[in-house]
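Okay, so here's just one chain, in structure tokens, the form predicted alone.
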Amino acid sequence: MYEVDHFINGSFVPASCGTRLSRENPATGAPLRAIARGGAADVAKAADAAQRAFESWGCTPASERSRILLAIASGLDARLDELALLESEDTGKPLSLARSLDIPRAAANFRFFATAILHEASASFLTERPARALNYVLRKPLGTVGCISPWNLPLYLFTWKIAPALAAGNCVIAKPSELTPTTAAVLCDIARNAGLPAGVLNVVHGLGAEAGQAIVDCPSVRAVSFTGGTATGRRIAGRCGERLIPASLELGGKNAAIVCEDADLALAVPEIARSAFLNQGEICLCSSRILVHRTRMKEFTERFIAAARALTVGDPLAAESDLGCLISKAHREKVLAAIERGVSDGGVVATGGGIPRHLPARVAGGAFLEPTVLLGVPQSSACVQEETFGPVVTVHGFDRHRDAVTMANGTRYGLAASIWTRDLARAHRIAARLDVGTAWINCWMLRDLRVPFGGVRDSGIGREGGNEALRFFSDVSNVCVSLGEAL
């Protein structure tokens, strides 16, 4: 069994309590790791450490930093094989996908953000009244900020937290998910090697109740940025509140895919049905809801149904697999649980809705279940309403195109949806009136790292990406220099 410790001050350490969580892997059964157990002293320790790296990493200039960060980009491209597969025993999801893209953007954050910093511009402006001066904004670090991350995209979205962090000069205290943290303690290890000071990125491990909200609680944490559950994320919004201390929260998801009447569905189809079920469907910007116009209902429907039982859902490890298992067999109660309830009120289940038979022994007791269409469901009922977070999707018929938008922003989520039409103006009006922080055209997760990315209502609060994230994770204040009286 793998044992996954803290990394603070530059070395790896138990917890204090001397206790570790147990996970195994998803996909066999078979015991995996053996987690240290933080808690509120583990947290105080990489505190005092952050706080002293900071002293020297807060003024480290830019050039310097940069440097580090593309040294940490390349040893994450340097142990690509192995850090996939560990993503892929901690998750269940295909090896094959953690080897194409969570390692890859992982180590593409480090280097969009260690070159970002390179290039950064400070805003200035000439006062005439009531005097002559000149103005300039100074961005300063925070100093020790907290990054929690969730366990669906683990390195990849651990990364997208600390790396815009680290380049802005902070020091960081992160926990990532109790059920994926490998690839964070690899992560550590290449950061040291790469040169990263001690003190100046800090993992501790744990439950969230415990360890997450250790750090949430921290007196020396100056922000803090969590992608989760939008339950957690309003008690920690709660608590940044009473702080005074900046929350960027991205949150839960419940997005459609509008297939308008001139959609061209070859185009159309297999994009969505990647993006109902990549990654088992476990990533806040799938679409679980897809809106078709009557028009096209029918062969939309048999069309996409057909794409969906074409998928090979088996082994992580297997080239051939498409889809992988779910996180955890509890995790995939709850996804059955919201398919009985769109059962229930009245949907009617057209491909998938179980367990797979005839998987490979070694994986045969693992958490895994068929993509799931389901034809009928009403707006009203649970499954379309709450964020499933599984290889589930509801198919809706509408018939005008102010109907679809109703049905897109009917949820208490806004994080993304995407648009299918030859028509681009229509597809601007609609995304205009769409509730979402990302809409995409004729595409799904097609991702610049340059632009804002979050959500609205429920779905969260603040963005990340580009200049956002740098700013977030920054103090401003602004300089005012008298140029005395005119020549």
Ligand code: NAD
The other form holds:
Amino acid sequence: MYEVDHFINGSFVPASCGTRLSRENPATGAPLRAIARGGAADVAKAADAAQRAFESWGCTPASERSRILLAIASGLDARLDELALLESEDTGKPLSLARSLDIPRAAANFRFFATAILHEASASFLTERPARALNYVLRKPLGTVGCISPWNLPLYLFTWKIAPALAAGNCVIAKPSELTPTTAAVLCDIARNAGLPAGVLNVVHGLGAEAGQAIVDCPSVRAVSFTGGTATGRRIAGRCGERLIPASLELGGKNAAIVCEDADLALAVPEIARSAFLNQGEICLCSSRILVHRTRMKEFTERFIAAARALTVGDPLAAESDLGCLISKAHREKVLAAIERGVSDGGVVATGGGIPRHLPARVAGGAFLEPTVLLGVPQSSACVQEETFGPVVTVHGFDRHRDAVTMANGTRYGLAASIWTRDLARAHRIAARLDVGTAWINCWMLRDLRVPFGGVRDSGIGREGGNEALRFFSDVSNVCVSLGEAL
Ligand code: NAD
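Starting from the form predicted alone above, please write out the structure of the form predicted together with this ligand.
Below is the entire complex, every chain and molecule, led by the chain shown above.
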């Protein structure tokens, strides 16, 4: 059992209330972590530490902040094996995925923002009337900011917020998900060893309604960056609205993959299968609705079902496992209920739909679920309309591209979509009409950290990535310098 403590003012400390949350390994059911149960008292201590640290961190030169953040990235690289194992244990995801995706991306997040701040430029305006002046835009850190992240890509998303916040010169009070807190704690150790001054990064663990809420309510927190469910995001947005502080919200998705009549299925089938089932379908960007031109429906579904059946669900620690287990049995119940709903609304399960048999003994009681494909579910079904966040897709036919666009836009979410066609002009026309933050053409989850990332409608407000994130974590002010009379 690993004890996970808060990290406040450069030290690991237990919760003020003296209690811990317990977490089981979702694959084996074995006791895994005892996590400090934070609340307002812990957040208040973190806020004091952050405010004190900001006096020097807020005016530390960008080159020095960059040097420390690059050292954190190297520290993450150096502890790749340890971090990947902890991430796999916490989430149930395949160890191979944590090693190849989650942890390398966490290091990349630090490297990206550490170097981005070395290339910042600010606008200036030469004013001629009513008098000569030079106006320039001054970018300043906000002070203390709050970062709250979910369980599906724990360190990946935690660092996606913390790296730009620190790079921009802020101090941070952060909370990872109570289900997956461990790699965030190791990150604190790495940051301390890398020379990040005490109080600059503070991590308070615990439940959303306690520690998370306390961060959002904390009077010295000047902005909140949140990734998680839409209902939570709405609550946080309401509170930030009352407090008149900015909130960046990355929320749920119900993403469509649109397969046109001329799609290259040799490319599209394996990539859409990856987009549906990677990380057990527990990625906000995963495709969960596949819209296929009616002329390719039979061929596509046969090949796609075969691709789903070929995936190995198994022990997250085994090299051959393509899918591990879901985050918890409670979450699996929700995913199973969505499948049942799809069936009761008229759909049929073409493959999957249940708990895999023949699991290795070590993980036989884990929260595993087969990759599942449903056909014939009506658009109105909650199974099609609501986020499932599991290895479940529905497949639907369309006749005209405009019908595909209407279906793709036909849920309350607007995070991402992919389009599969050999005709790039058509792909562009479709992409331009999709109400989403990201459209991929003949690819999926091909990420460039410079591009704006985020959703529309119930998928969120604001953009992360590149300069957008640095801007979110900064205040701008205008400085006007009189240039006096012309010569
Ligand atoms: P969640 O909303 O339950 O929790 C997210 C975080 O918020 C956790 O740390 C939680 O403790 C905290 N929290 C909960 N209630 C809170 C409150 N009242 N105040 C402050 N903090 C609170 O989400 P989850 O179940 O951890 O994650 C899954 C969701 O995240 C899915 O909906 C998924 O689509 C979404 N997600 C979105 C993106 C994106 O970039 N758009 C990325 C990953 C996950």
